[in-house]
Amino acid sequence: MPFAVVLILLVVGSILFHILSPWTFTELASNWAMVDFTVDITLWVTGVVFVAVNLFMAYCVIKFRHKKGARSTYEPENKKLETWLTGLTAVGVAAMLTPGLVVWDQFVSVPEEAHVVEAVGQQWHWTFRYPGKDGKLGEVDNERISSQNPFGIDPEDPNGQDDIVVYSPEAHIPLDRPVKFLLRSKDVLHDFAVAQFRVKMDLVPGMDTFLWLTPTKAGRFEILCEELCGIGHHTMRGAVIVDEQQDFDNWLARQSTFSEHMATPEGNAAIGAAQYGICAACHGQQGEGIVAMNAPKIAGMPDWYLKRQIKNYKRGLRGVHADDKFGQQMVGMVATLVDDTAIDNVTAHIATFPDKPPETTIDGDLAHGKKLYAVCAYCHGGDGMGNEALNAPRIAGMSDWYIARQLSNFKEGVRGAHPGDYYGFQMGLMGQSLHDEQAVNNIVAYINTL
């Protein structure tokens, strides 16, 4: 009898939970309402069977409970009953299958008017490419990828010259227009998944895959990689931003094309030298860094990293947190660099400085630091020299006190908290695995030995 009561309570509890549950579908933002419908149908079919089978069992436990002298009947088979049950199950299964097949048919048939956006995955970033005015994407090849040409676009292919390349993990698409995402991977398997759109697909190196949808709501929707792609898998975030057509056109016009990107002029170090004067007050004449001024060494730091950080300060992505007082000072200083040309010039000048090792200021447990560094080495390299392909700056031979402070800042959310600081955000996620100040000191002490 208690068994029957438990069964009945379980059924009642399940139904009540379903009705009162705080868990609901993520809000839908695409045309794929049909996907939700198939989930609902499955829930209804299995739910009805669940309730029926359990209540039947509770009924039997009560009805046929032990009674003195009662004997069971021998009935090894019952063809009619078995046939009926098989038939009913087949009907239930067909009810679940049919909408699934219909929606899959729609999913594999991309509407002809869909515009194309290429999403490229790599460990652990997203980038995007739009066909330019000619509406055609240029040929690509993973073997052609370099730091100058991160997409591996064929420079000889006329179709590729006007391709719009977006070196950030944020893609914009216009509202209410069907879009086909072409998916491509540079290295390992990834998966393009946006919960609000309901559809997802793997990125497979060596081949192109696709998915399509029509966005029905404006807003910013997070892209999650949903195929394990290595140690930084959880930091591989991006966003699809759905705009009104006008906003989308404006945004697209601001992006640079492949040929513009390849033609970017080198900075002029001589002009940069004059502008560097204001930097020298804190960072030193040779970019060697001055501890007393809280200014780190910048000589020997790759220019792509310096440029990005200067731009982050200028755009309000860095140095805006109330606790980041040195960062706030830097915001004021970078204002003197009026445009991208100025930034290119000054970083070209910094590149001419001799790379002398700074004084070390931090000691720690090297063995422990080495163990912790194993995770850092995935991006920053075993030698700590960084890797542009992974957006990981050099950390060996730089100011150790500065690295320690930045690690704490990342961990505390003082740096990398702004959603526009994509790579800082990633470092914030990785920095979480450092447990305390001692761990930070040990790891920095080990980096000093590299």
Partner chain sequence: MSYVAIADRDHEQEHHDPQTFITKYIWSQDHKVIAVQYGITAIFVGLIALCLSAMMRLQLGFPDEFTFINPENYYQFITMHGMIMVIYLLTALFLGGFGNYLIPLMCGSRDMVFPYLNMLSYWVYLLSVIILIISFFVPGGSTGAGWTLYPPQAIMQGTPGIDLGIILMLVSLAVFIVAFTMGGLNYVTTVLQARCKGMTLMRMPLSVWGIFTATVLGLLAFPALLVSAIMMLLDKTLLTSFFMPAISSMGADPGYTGGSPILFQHLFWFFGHPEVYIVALPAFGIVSDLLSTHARKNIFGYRMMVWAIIAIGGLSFVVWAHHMYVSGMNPYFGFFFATTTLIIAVPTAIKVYNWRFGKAIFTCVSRCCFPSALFSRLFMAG
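Since the structure above is the form predicted in complex with the partner chain, I would like to see how the form predicted alone looks, so please show that one next.
Since only the chain itself is given, any partners or molecules it might have are not part of what comes next.
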């Protein structure tokens, strides 16, 4: 009898939880309402079966419970019951599968007028490519991928010269226009999913997959990777920005083509020397860093990372938090670098500095720090020298007090909280594994040994 009561309470509790739960679908923002309809049918069919089976079990437990002197009846077959069960099961399965087949037929039938965007996944970020004026994407090959050619576009293919390359986790698409996302992976399995669009698809190394949708609401929608792709899987975020057509056209016109990207000249270290003068007041004449000025060592730091951080300050992605007073100072200083050419020149000059290790200022438990660093090593390398492909800068041989401060800033949301700072956001999530200040000191002390 108690078991029957538990079954009945389970059914009643499940129904109440479904009705009263605050958790529900995100708001639909695409043409795929049929997906919601299909899910609702599945919930109704499985829900009815769940209720019926459990209440029938409770009924059987109560009706056929042990009674003194009662005897069971042996009935090996019941054709009427078997017919009903077979028929109802067939109807239920058909009800769940049929809408899915209809949706799949629509899913693989991409409208001819669909706008094309290529989404490229790698551990642990997204990048995007759009066809240029010729409407064709150039040939790509992972073997051609380099820091200068991150998409692996064939430089000899004329169709690729005007391809628009967006080395950022944000893609823009036009409102109320069909969009086909071509999906490609550089390394392992990934999955492109936007909850509000109701469509998702795996990215499989060595093959191209796709999905399509028509966005029905303007706004910013988060991209998730819903395929376990490594230790940073949960941090692999991006965004699809749905714009009015004119706003989309304006944004697209501001992006660089592949030929423009490849033709970008390298920075001029001689010119950068003059522009570096204002930086030297805090970071030192040779980028050695000055603790008293709260300026870290920048000599030996990779240029791609320096460029990104300077641009983040200029774009308001860093140095805007009320508690980041030193970051706020940098916002004013980087304003003297008026364009990308100036940034390239300064970082080229910084690259000429001798790489002398700074004085260590932090002590800690090295054994514990080594265990904690095992997670960091996936991106920053076992030797702490960084990995551009993973957007992880060098940390070995850099200012330890600054690393400790930034880890604390990431943990507390002082840095990486801006929605456009995707790589800072990743560090904020990873930094949560350092539970207190001592853990931060231990890991930084170990980094000092690299």
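Numbering follows the first chain given and starts at 1. Because the structure is a prediction, the values reported are computed rather than measured. The term rigid core refers to the maximal set of C-alpha atoms that superpose within 1.5 Å between the two forms.
| query | With the core lined up, does the C-alpha of residue 18 move 2 Å or more between these two forms? | reply | Yes, residue 18 moves 2 Å or more.
| query | residue 362: CA shift of at least 2 Å between these two forms after core fit? | reply | Result for residue 362: no, shift under 2 Å.
| Large Cα move at residue 59 between these two forms, threshold 2 Å, rigid core | Yes; that C-alpha moves by at least 2 Å between these two forms.
| query | Can you give the C-alpha shift of residue 87 between these two forms in Å, rounded to one decimal, after superposing the rigid core? | reply | Taking the core as reference, the C-alpha of residue 87 is shifted 2.5 Å.
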